[in-house]
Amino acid sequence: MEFTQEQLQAIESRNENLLVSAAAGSGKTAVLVERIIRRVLDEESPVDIDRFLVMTFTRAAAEQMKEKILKAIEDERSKNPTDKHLIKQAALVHNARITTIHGFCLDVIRNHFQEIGLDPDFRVADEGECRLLKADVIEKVIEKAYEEGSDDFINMVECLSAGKSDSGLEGILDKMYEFSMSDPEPEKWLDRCVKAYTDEGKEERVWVDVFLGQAGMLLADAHDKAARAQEITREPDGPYMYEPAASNDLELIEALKECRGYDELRGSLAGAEFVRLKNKPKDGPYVDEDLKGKFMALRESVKDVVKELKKDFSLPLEEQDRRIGACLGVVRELTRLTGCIINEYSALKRDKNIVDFADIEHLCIRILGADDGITAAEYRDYFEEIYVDEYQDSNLVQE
């Protein structure tokens, strides 16, 4: 495989942290494999394959990576069959730490379970079992809250439950649990949720950062689609008559992306209008209907983003502040119930001596984050380099 200059930089760079960012299908994983192979086969300072920690997102990807590395080693061995380093690497590759993030975390836990007081006979529950156990816990927590009948709970139910069913509330609590467990410190995440709705949070206007961050992601996606739509108008047999509108769309999105602050973006959205498309002249050049359809789909998607953002930013800052503050009681009760679910579900899993995938990550953090730092130092000193494939899909816990 021929590598570009940028890919070679990622392959050959040494003694520094690297972040390789590129489009899907551009060869990031191939670059990673090539880098490992070259480090292992380096004539001046070779590294044993088991001194790398390589984390992927699927076991299949990990096995494929091992196979590619083994093939490269075997190819070199065929040229020099008595080379001791190559013989050693061929033996080590089968036990190399090329695994999923959960696989690595589970290995840490099984080797250091005593440091966190975990029964060594624990088992990893399957997703179906965990789903049923968690659903049962959520139902019981809600039933207990009904028995207590606090004003905050009744108000929350009225706000979030549709009709006589609690299924909507159960779904929200399930999502709250999942979100909290994707943070290294779930309880502190719940506290931060409440803080955003308190006077302190309103003063800092935490919600504004959330609004602007979400708007930024939506506008970035809309910009890509608007740019692609413009390209289509310039392609052979493309809908050329739409090019002025496509250019206007792109300029509009770029202007929105440049906005800084809630008020500025709100004002720009209020005045954001899409120009009408021109009709194709009867005697004009041929236009491919498929390209025309692709353009229309992209443009509608861009317009939907702006339409949605206009709703999100329709109210003045002060009115949004007032409404955010009015939600404090609901949010406080939601986070309280989520905390109950965390505790009850954890106790149930302990009784059954099982762990789920979220536990695997959190227990690993407890071991590697221990105050004495001994276990973390052992891993840090052992591994020469750590690689994470598909890093953009990592959550805060995994990071």
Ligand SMILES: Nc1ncnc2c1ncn2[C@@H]1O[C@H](COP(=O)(O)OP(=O)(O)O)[C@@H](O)[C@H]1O
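Positions refer to the first chain, counted from 1. Keep in mind that what you see is a predicted model, and the values were worked out from it rather than measured. So that the term is clear: the rigid core is the largest set of C-alpha atoms that superpose within 1.5 Å between two forms. Compared with the form predicted in complex with the named molecule:
- Fitting the two forms on the rigid core leaves the C-alpha of residue 177 displaced by under 2 angstroms between these two forms.
- With the core held fixed, the Cα of residue 270 is displaced between these two forms by 2 Å or more.
- Relative to the superposed core, residue 216 undergoes a Cα shift of 2 Å or more between these two forms.
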Contents of the next structure:
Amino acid sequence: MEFTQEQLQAIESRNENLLVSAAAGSGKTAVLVERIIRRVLDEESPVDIDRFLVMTFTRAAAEQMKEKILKAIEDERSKNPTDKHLIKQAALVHNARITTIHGFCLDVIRNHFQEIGLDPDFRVADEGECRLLKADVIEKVIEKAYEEGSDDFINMVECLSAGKSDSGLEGILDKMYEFSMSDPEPEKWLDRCVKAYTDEGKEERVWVDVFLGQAGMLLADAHDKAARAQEITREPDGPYMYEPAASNDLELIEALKECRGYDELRGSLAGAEFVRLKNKPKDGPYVDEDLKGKFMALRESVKDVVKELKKDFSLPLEEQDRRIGACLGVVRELTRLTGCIINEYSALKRDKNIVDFADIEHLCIRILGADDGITAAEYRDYFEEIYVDEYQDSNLVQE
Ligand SMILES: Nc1ncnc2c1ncn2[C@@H]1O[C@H](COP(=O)(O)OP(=O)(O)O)[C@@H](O)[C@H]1O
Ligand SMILES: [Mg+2]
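With the form predicted on its own done, generate the form predicted in complex with the named molecule in the same format.
Next comes the full complex, and the chain you just saw is listed first.
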């Protein structure tokens, strides 16, 4: 296979952190495998294959990767049958740490269970089993809350259900549980949920920061797209007749990006209008339909962002603040119930001596994040390099 210049850069770079971001099927995994092979077969400073930690998204991907690496080693060995390094590598490949993130975490836990007081006879429960157990816990927690019938709970149910059955509440709690579990510290995540709505000890309203932060990200993305759309109008055979509209769009987004504070942005959004596109003159120069289509798609997504923001910023600050204040009680109660679910579900799993995928991650973090740092240092010193394929599918815990 002939690698492109860009691929070669990623393959050959050394001694630096590397993030390779490219479309599906563009050859990221191929680059990763080639990079490892070259380091293992390097003549000057070869690295043993088991000194790499490679995390893949699925077990099948891990197996495929091992096979490819083994094949490269075998190919090399057929040229140098007596090379000691190659013989060793062929033997090591089978124990190479090429695995899913859960496979790695589980390995850490099995080797260090005593450090966190885990019963070594634990079993990994499969997803189906966990789903059933969790659904049971959620149901029981809701039942108990009904029995207790606190004002906060009744109020929340009224707010959320609005005529629907409880399955809505179960779904919300399930999501809250899953979200909190995808944070390294679930309890802190729940605290932050409440804090996002409260002003405690803060001069400005916290939710305003959240709104403005979100708007800032959306506008930055819209800005990139508008700039790209403008470029397209200037390309050879590009839809030149849209150039004035494209410049207008870009100015509009730039002006929105300049806004400081809720009221200013709200005002600018209210006045933000997109100009109409001019038609191509009948006898004007040729325009490529593909480029025209690309321009249209970009412009649509820019418009969508502005439309979305107009909705988000439709209410005056005071009114929005009042509504968000009213939500606070609901959020408090939801986080309280999620906390109950976390506790009861953990207790149930402890009784059965099972762990689920989220536990595997959290337990691994407890081992590697221990204050003394001894175990973490062992892994750090052992591995030459760490690779993660399909990084975008990781959550904060895996990070
Ligand atoms: N430079 C290249 N020349 C030819 N084929 C390539 C090249 N780079 C990658 N491929 C092939 O393209 C396909 C997709 O590559 P892959 O690494 O799986 O992509 P990604 O991981 O980015 O989704 C694979 O079959 C791979 O062998
Ligand atoms: Mg890939």
